[in-house]
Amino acid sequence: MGFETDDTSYDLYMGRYSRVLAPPFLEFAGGNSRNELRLALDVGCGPGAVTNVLARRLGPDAVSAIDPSESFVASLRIALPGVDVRAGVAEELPFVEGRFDLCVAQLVVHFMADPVAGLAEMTRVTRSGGTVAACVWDHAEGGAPTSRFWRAVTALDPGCAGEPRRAGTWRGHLVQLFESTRLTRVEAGTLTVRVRYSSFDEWWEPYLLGIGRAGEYVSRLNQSGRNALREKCREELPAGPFDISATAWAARGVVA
């Protein structure tokens, strides 16, 4: 799981997003106020949307994050001096048993190796009675971000699939899957969040840095091919300043 790039590009990519995802993500799984909690997980941190607002809420000594990315963990580290942030991958947390009140993963699970086994590990060092949550983007009915872009594509390269099958990208699989693990009174949610942008071009360009699978797509096109989607991308949209909503599928669970 995870992106290898720099903060900036995945900030105009998917940052922007994953930032105001954040707030609400929090609210469903619980992690609003130190009174309730001590310890939380940001599993799959990325840059920091979530592991910033439990930073603000929880105090950043009762922060822990773990991503993959080595970029994203060196520069989290500077940013959040105070939280403990480590490279790593969800399938094998580096953590003890039971340490955690609440464990999150946001924008994860589709990207884990091995999602089971990612979740198990979220469950395991989260302590009986503490909270797993967990949300992913609505790929598969075209609520995701990138939603848009792939009708452009499969208009134009009608071979071409989009974006994978992922796990917890279509309704009630995340569901499935922390029932998969020793969870309990396992809830699902929807989180719809809009970002504005102010011209076309400013939703264009991110798709130009050669990041996650639609700008690798990008990236091996020609420049007429690149011209063509550009503009058939441009008819799925509205003329500037417009919103995209997004809406990603949302499940919680309580550890026996």
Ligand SMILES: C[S@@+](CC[C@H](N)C(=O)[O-])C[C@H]1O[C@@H](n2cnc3c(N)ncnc32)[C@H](O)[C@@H]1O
Second form
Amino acid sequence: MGFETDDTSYDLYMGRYSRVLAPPFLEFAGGNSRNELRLALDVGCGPGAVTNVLARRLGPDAVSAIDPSESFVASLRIALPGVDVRAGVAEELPFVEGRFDLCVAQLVVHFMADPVAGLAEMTRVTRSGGTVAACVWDHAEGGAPTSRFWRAVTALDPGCAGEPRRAGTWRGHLVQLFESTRLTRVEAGTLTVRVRYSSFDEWWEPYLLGIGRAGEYVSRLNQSGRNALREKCREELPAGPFDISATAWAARGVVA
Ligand SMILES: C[S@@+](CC[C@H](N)C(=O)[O-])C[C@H]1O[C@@H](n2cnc3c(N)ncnc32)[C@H](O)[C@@H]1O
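Alternate state requested, the form predicted in complex with this ligand (shown: the form predicted on its own):
First the chain shown before, then all remaining chains and molecules of the complex.
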């Protein structure tokens, strides 16, 4: 799935969740302690929700970030000029062994072509005693930001499989992936965040931007299909200001 979109569209769709998820995720990863951390890597950085927090806490010179999306890489280089932002994938990290104290991937493992290879690379570039951490939305138990959307889709279109069963998105699987690497002291976490919408339209309109699998689904519908889906979603949500809560499975481990 491609992530060649502009930061504003991404922010309306998913960035608003990843920005509020980044601080608790870094707390879970142990990324708050300036004393113990010198260098950190944000894998699959996107427009920089996690990179921004790391750069504020550790200083931009201490932070590297990498993503295959050229548009995200270009905009993050402008937004955070002191950060070393690279184009590339988790499965082939262009860094020497043991370089980082902390290596994190927020909402990325399920998009990796080979999650085991990606986590092995994150482990390789982290020093012995350093931490590798990741989190992925709970798609399997309906805790993802897009879960209400997919419930409405499958009610109208029972043949649609909805959000695919990607790596790490069901309970316990992210930890299992971590345990397949040479990480030790692997621990699981559950992170829940809330995002406020002032109206139903503010929630619905990002689905018209064509981003991600949900956006692709909407863009394939004709106008009456879109209207029907919009009405179904509206039935599921309150009219006025409301909060959507979203839950991510998290895992962390220490490099042997
Ligand atoms: C949902 S976004 C998350 C971005 C950011 N971490 C955040 O929390 O907002 C997923 C990101 O993973 C990136 N990505 C996809 N495949 C990847 C891979 N194999 N290695 C590293 N990043 C990847 C995408 O380009 C995209 O920026």
